[in-house]
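A lone chain, given as structure tokens: the form predicted alone.
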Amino acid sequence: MQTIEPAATESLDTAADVLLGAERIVVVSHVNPDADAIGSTLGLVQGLRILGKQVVAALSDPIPDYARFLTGADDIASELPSEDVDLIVSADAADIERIGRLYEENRDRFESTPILNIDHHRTNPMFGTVNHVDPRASSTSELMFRVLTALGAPMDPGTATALLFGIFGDTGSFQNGATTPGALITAAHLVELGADNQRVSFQLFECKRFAGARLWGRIVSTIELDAERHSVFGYLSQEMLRAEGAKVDETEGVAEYLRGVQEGTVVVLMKETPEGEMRISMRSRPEVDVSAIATALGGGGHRQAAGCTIPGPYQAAKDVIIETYDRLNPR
């Protein structure tokens, strides 16, 4: 597999040509898939199928319940196809390791198969045979709209809804720093194509089971304010999940909600895994770059929304976050 230097990112037309030249394609994305990973994957898969391509979506982790309304969501595979494919498309993965188990268990296939890397993370190391990476884009779903447009692929309402789902997710419904003119223009085109913006908004930002709403209350009851660093810390334990009969996916949106605390410019939400690690979700106001903290701890993301996984328990993980914050933001 050819690896292109980090400065080399191919044009939209090059990405489109690679897709046109392949017949059997698998589309993968990152672990713990978020709205943009799911939307960009499903949008591309459906658009390519309309063009007559043989396309499979495969993810290392299951998608959350709030995304299961999307067309094609139930067809996402948990393994790569057994037969050879002409092309692997990586959607929204900031690094090839972020693909997770599918990559770890099939390194030889990734090394022997051409990879088209489509992403918008500025930290992407250009790991594909061909790379179409644009950090100026709001989301990978916005890039997928451009790719499908360049291919001349007709977009039905299901495809448009998946892409809008991804854009809504990464822009926080056009409320965070990822909201660009391109995001708004693309969203307008998708609504014209039949995207169900009300369903997307409800599923992403409003829909909760009663158990999930109670879980939000438990998390909010744990919050602490670090006034010196203008940071809000919150915690989700496995015991809370068991007590409410809820799922970790039902905490989606809590970190964004806590970003509204006036005294805090940074939110750190720590979610305990069954193995005792801490999955960290960080959100910030524009003046703080939380992606630098996440990257220093082996994760990644965007300036105002990033994450990583570090050893627990809670207090030890909190100490690591504080030490890293202080090191990167000396006073």
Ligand code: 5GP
Given for the second form:
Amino acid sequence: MQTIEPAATESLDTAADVLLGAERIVVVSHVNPDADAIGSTLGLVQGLRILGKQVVAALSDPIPDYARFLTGADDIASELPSEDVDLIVSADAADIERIGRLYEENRDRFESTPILNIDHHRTNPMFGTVNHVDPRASSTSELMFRVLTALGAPMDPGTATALLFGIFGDTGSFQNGATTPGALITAAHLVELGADNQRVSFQLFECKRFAGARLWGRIVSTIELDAERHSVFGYLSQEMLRAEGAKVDETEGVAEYLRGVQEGTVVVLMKETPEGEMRISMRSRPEVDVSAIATALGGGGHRQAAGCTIPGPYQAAKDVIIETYDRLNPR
Ligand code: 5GP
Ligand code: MN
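Given the form predicted alone, corresponding form predicted together with guanosine-5'-monophosphate (5GP):
And the full complex, kicking off with our chain again.
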């Protein structure tokens, strides 16, 4: 198992001090924002606003429909604020490139502004000026709860709901390996603060469009079993999205569903991008580390949930994954 040792990770107090010392703050997160990216970003923004800070959230990509109900979701900017800020907070981004377009188009500003990197990916290379990275945390949303608590920021039900949304997302509703005592204890505090857990659960795990349900059917009908490697491969093409009038966000949860296939320990879901590349989502049972495969291919993530982007088409991408798997798991 390949682990990148953190270069430095600073204490909660240091992170809190950096936030206290800044007045104008922008919070950014990763491309294709998932529940934890959105929940940790919105939770921090609202908590800091209650403290009187001037804070905005900015993301490179639009948020998926299932997250639109969160307080503040409509105010997420697609650009950095035009005026200079005192601090950029990066939430849940495993490396700086994962911030995407906002980083690529503003490299000079990222170089001239202090960055507070708050994350829980163990592959994080500590790209911030100050880094608060805890790979043992279930989610970045759990870390944001700790940060806001350290700041003494009162959390209203909207803030609590956003943070709970992130924890639900990264723990797969308290079912996967990220379900730590910290996840459960933090969730209890958030529910006590008025987080709407029924709504969070419905939005993340049940609510779907008819077209989305049909898209799942198409993906599930592509699956192949590599019995030798106990791996389940599946794919999504741009053609399937067009045929159903669905969006790639609507595939959220398919890889977890496939992880339940008894004959497999690894799921490799390949999603064709409009450019013809393959966005790979890998999931595994506890005994297999897929982050090593993702990292070897320029991506990253967690032991049981990792991803990367490699050239297509499907068969070529599948060959690359198999070759990497075999190299890392010599028999
Ligand atoms: P997903 O399959 O849901 O897109 O990603 C699973 C996990 O792997 C997430 O924690 C995500 O942040 C991480 N991940 C996915 N793609 C990449 C990538 O290209 N680079 C890095 N560093 N992490 C990734
Ligand atoms: Mn996360």
